[in-house]
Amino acid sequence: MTISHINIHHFRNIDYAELSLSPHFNFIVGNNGSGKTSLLEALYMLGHGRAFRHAQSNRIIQHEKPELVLFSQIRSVNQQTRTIGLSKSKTGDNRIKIDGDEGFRLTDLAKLLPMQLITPEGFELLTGGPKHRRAFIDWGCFHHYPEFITLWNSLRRLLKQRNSLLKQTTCYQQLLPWDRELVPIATKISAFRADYASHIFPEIVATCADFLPEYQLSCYFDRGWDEDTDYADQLIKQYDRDKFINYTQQGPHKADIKLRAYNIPVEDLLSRGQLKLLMCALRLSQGEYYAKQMGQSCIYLLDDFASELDQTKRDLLAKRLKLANSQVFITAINEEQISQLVDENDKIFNIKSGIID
């Protein structure tokens, strides 16, 4: 899918905007604080139902406005046109319309508009806690295994109940009914993640060889508990420790991806520019693998394209994005940063104080 048209109402400092978009590259140019990242966030919200900088509605809806509204037309690979409408109130309520019909969920948006986001804050994927890397692998599982989202929601519910019950139990047998339900779900989720990892890791290593040929990258999936232990046995084994802190310490909610170069954690070895390239390699690899498997491309959103990258690395990233044949949105401070990227199929939008032309 590509976004062919978008209307924006009351989103951050953009009071109103109506844009016709290129199915190829779209460049958003403006000074810091002009609203270029807000436009990128509005596009992101179409595929996620939330902004990427702030989850709170009152931080993204214009002051004294009751809600924000986004409307878009999207186009499939066979040129079928569909419409998406999304409104969010200051109480956090979402209303979603697809082709004029209501009753849809945020997951329906995510299925329609798969997106890869690259921002200056995206270093957390490599340097932050495991939750960021779990989100990365779960994005792939969500799109490639239809059963995954239902299992993941069940896992969250059961873990919340189990942690609450840990405060009340006096022996493990009192937890057994919940663990009998939890174990097969945890095992299936871990199996999906491991299977996805086995396919995406070679893609990441190959892309890294292109972006960072001076390093030999290795990737490992850590499922969140001992590899040689059945999860049912692990829950019994750790009951006393879980009881002590009233929290389930091991399981798929603790899964992680280990990224190393020459057996050294990448965050301890690579410079910031190299980390940005590696982050881009992960996002591109995931988007390209999705495109190969699903027969449609991802949408790529890049905020502050030039940050941390010299001209050679920018050219390398741009070339790979061009080859992906995807719709791409890039923010930049001035047109000089993007001059070598623009061709006749692309569009440039200039933004100043929330006004776009």
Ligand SMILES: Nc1ncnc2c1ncn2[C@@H]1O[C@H](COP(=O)(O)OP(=O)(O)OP(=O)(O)O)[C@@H](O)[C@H]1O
Given for the second form:
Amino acid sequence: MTISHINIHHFRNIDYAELSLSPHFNFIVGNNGSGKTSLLEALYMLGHGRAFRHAQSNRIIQHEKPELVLFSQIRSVNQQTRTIGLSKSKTGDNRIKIDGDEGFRLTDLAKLLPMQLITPEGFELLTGGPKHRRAFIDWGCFHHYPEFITLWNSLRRLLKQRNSLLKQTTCYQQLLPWDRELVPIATKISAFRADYASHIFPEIVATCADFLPEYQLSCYFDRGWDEDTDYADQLIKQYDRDKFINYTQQGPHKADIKLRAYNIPVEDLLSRGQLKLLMCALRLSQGEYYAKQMGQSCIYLLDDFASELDQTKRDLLAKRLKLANSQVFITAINEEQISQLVDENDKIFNIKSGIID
Ligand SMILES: Nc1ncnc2c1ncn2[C@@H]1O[C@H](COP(=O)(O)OP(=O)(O)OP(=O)(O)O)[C@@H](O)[C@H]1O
Ligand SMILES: [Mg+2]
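Given the form predicted alone above, I would also like to look at the protein as it appears in the form predicted in complex with the ligand.
What follows is the entire complex, opening with the chain shown before.
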């Protein structure tokens, strides 16, 4: 899918914009505070129903305006056109329309417009807590295994119930009815994650060999509890500790991906620029694997493309993105940063105080 047009009303400092987009590279160029990241957020919102910097709609809706509205046309690989309309009001009224019809959920948007976001804050994927790496692996599971999202929602519900039940139980037997439901779901979720990991890890290692040839990367999936123990046995084993803090301490909600080079965690070894490149390698591998499997590509959003990267690394990343043959949005503070990347099929948008031309 590619986004061919977008109309933006009252989104952060963008009062109104109507843009016709390239299916290849789109560059957004402007000074600090001009609205580059805001434009990327508007695009991101089409595929997620929310912006990536603040969860609260009120912060995203333009000051002193009651609501924001986004309208876009998207095009599939077979040139079929569809429309997405999205509005959010300060009173909490949220609407999603696909081809003019209402009643859609955020997961419908995510399926329609798969995106890979690369921002300067995206380091969190490597340096932040496990939830960022779980989100990475779950993005893949969501797109590649249709049952995953239902299982994931059930897991969240069951764990919440289990944790509140722990406050009342006096022995493990009282948890058994819940755990009988929880165990098969946890096991299936972990199997999907492990399967996805087995496909995506070789892709990440290969991309890393291209981006950071000085390191040999190793990736390991930690499912969130002991590898040799059934989850049913694990829950019995950990009951006393769980009861003590009223919280299920191990399980798929604790899964993680460990990334190492020279057997040292990457976050302790690599420089900031190298970490950024590795983060890009993960996102690109995921996007490319998606394209290979699904026959359609992801949209890439890259905020502040040049930050932390020297010219050679920028060229490397750009070359790989060009090869992916996907729609790409890149922000930069001046045209010099991108001049070598622009082809005849690409578009450059200049943005100044929220006004785009
Ligand atoms: N709800 C809002 N209403 C109006 N303006 C807003 C709102 N939220 C943020 N802004 C303003 O939007 C402007 C653009 O911010 P944005 O982060 O998009 O800039 P940028 O071009 O990405 O800058 P930088 O190069 O520093 O990253 C900021 O000056 C900010 O104060
Ligand atoms: Mg910005």
